[in-house]
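One chain comes next, on its own, written as structure tokens: the form predicted on its own.
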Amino acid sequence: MKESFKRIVVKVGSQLLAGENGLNKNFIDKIAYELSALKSQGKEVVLVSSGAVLGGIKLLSFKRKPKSIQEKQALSAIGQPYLMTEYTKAFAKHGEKIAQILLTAEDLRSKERFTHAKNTFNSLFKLNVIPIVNENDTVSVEEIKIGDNDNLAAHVSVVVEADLLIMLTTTDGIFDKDPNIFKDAKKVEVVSDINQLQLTCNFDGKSSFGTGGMWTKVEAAFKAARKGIPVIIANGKEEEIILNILNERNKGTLFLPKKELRAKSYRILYIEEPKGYILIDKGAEDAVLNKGKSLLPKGIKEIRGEFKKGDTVAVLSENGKILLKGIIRCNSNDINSFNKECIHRNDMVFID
């Protein structure tokens, strides 16, 4: 298995970056040892890492979370430089040179965009330079709404094809009850089925600073496996732990991976937000549900929104449940006098 992992995506939050005086500098210099180790093995990585605002907040001795959109975006400004200063000294002990990758929802929606990142990427791969990738949080409020690194981390494990996402938090891996509070807790070793996942309380696990927990690890798991990327959730505080992972040490919880989905496909499930909804009757329903037709505009109930030709819409039943996701081929005013699919089926993306 460790040799089938050529491409490895780490990602890390900030409950294992806070230190007391700031920045934990000695997991940084963890984290900078094992991610130069396989790169000495021939391993490509990335690093997902929060922190920005995290420095903001510890140079600036804050005491609580940003209370607005607009200071945290300041003191993401302020501490995003301070973050990357650790990463550089640390990752030069080993003799490795890093490079700052800032994305927003934008730059994964678009789907120029998305390319463009891929090559900067597979750019960097061959300049034999380690990504460092974060949100970009001192923009527009509309971007910021990636919402976590968690997900973040998926989606530049879709951009960059990766074989191996590895999600790094303070458990062990997922449990079906807080194993900070139920010492009968049980570590859930491997999931096939998100559907089948059946934890028992709802717990986040969210620190003082983080804007991620569990479930949106689950979620996040969930997404890279639908695109047929594994996904480990592991304990980050633990000694080598990437290094065990690879070595076949059965650490943390695996995500099995799924069908792949089509690159175009897992933008249209999980990062463009739908710019309309349409509802269709029982009919339509069944034909694109199980007899593999596209959307024609005779089978539209009703149109909620406004959207162009080209745009991400939803497609609901007639009981509001939604469908489907799909590129509108007509704009919203236009619908009843369209004479073609007003969604074919090739754009058309299931809900699981």
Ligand code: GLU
Contents of the next structure:
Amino acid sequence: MKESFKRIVVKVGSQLLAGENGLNKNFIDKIAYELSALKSQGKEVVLVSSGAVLGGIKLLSFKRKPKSIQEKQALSAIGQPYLMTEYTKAFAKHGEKIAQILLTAEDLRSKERFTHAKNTFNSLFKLNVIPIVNENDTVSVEEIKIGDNDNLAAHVSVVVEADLLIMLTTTDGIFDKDPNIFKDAKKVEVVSDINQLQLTCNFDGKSSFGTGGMWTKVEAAFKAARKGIPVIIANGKEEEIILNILNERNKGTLFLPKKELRAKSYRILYIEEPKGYILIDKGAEDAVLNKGKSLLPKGIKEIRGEFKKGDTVAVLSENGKILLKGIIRCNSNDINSFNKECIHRNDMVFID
Ligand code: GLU
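Can you switch from the form predicted on its own and show the form predicted in complex with glutamic acid (GLU) instead?
Complete assembly follows, chain above in first position.
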């Protein structure tokens, strides 16, 4: 691992932030202390924090989980300023100022808004202020939702071009079995291949370990790692965990960075939603997959959905398997009369 990480994104989830009668102030203090310490070492830090909905639930003494999307959105609107007030107080103890950034998937999909967000982060670094990011839950409905803060953290790391992403959770890292149930569960030290990890670990049991929580984290970590950002999943309950990670004390599970994806490929694969689906025949599949060719209209058997030039589409094999995502060079209604490559080789990202 690189010795000196300059720009670091830290993600904390609701489980760590939940206190008995509200937000866990001790945990918020701990995070503020650790991130302030990093800042005083000359590092630039970003915090991705959940806790808005949770904060709303606690403030209103809600006895049940919010049912509808609207109820959750209202609770996040109530809880977000509460959360930020607690962070403001905690960071002020160390003389640090914070800023709030709320994002939706729309903000990342739009190239302009992505650039604006990136510029704002850069200005905040220059102003010596710590950005605290959450999803803009009050306006996030299905189509524009990132959905979870693990993926949000991965995307934010890409936006700010982070040198390291630390995802804090309630276990010491990724285990081959649920460590809360199995005494012989072994920690995975290093991950370089997500398929390999899936074979070694039991992610689909009935426990909380398998119900999406840990797997979502693994997938999100892998996304950032494929963009060349090392990711560490570690235990947020441990004292000075962030400082220890940076002092090279082997902590948590490390996802090795790979230089697999360019910015454009990351966007196509993980940020853009396909506007349409294109089914191709065996010949085209072979040409694209094995012969390094672009996709020509003659190999297309069927299209679904409406798309325009520049949209992202998914390409499927005859038996319905998603082969790749790519940027289309024509509109869905004139694809038959188009006589050039409709998805250029350079605009394709293959799905493993
Ligand atoms: N944005 C949500 C909140 O602040 C949390 C989402 C998540 O933890 O994945 O309440």
